[in-house]
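First, one chain by itself: the form predicted on its own, in structure tokens.
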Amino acid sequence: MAVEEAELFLKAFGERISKLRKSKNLSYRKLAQRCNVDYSDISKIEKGLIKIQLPTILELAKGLDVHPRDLFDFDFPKN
């Protein structure tokens, strides 16, 4: 994958992870609240700043009380 498309999905993911937050009115420190991600990294996978980890995936669908594939339901080009 290249950096470039490596950059859209990131932004894709977190548009998605805000979208979700959003539609259930939580602030980044009320997610913060409900699962094991700090509020301050929850804003910089929101902007595709950093890339995370399997387990991150996991609280982050917890604390949005979604199942973790309802996280990546977005549309994102294939090559």
Second form
Number of protein chains: 2
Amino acid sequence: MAVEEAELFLKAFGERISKLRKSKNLSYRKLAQRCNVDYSDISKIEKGLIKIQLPTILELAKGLDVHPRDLFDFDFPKN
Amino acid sequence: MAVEEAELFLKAFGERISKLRKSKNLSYRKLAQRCNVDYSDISKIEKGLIKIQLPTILELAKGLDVHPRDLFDFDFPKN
DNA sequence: AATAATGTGGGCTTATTAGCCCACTATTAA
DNA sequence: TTAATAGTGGGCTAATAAGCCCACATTATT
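Having seen the form predicted on its own, could you now give me the structure of the form predicted in complex with a further copy of the same chain?
To see the whole picture, the full complex is given below, headed by that same chain.
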């Protein structure tokens, strides 16, 4: 239950990152240059394979030039 | 530089959690009962001492009955 | 006064990210 | 055809959260 929900959340978050990145025409490597996150890790984040921490969230927001809040701008059931 | 910024971010996030928790008249222990986070850890999160991961963010949102996005509803310079 | 609740901080083990690098494949551009 | 770029996945070490528990001081509550 909780496990599935967390996985859905990770996937939704990853898809949001992917959408933002593509909207700015950035490859993994290009986005990685703009923030302090390795390009191969960005791939894993977008696939929902990694449970990143707050500082990494901030880095992604900076690289994508949005407020951290915008990274969570996706539908998700409140239960 | 980046270190300071991350610390400011952690503090702002913690203050946001604190504000939401108090607005619902929840103690650390009561909030902990509503989500899967230890009460002593919530104290540390609100003080910005811990860099929590995505699943913990989800848990806090559930315990506070808000969308994860709302946990990031605070001012923060976009640089 | 006695009890309960609260905030705080320390410690512990295990699991996992952070922060790297490398190699491979497929696609695109020169 | 050749070179460059892109996505993917594996591996490594060190740092850190997760998930606990406990103890103490302070502040309500009864």
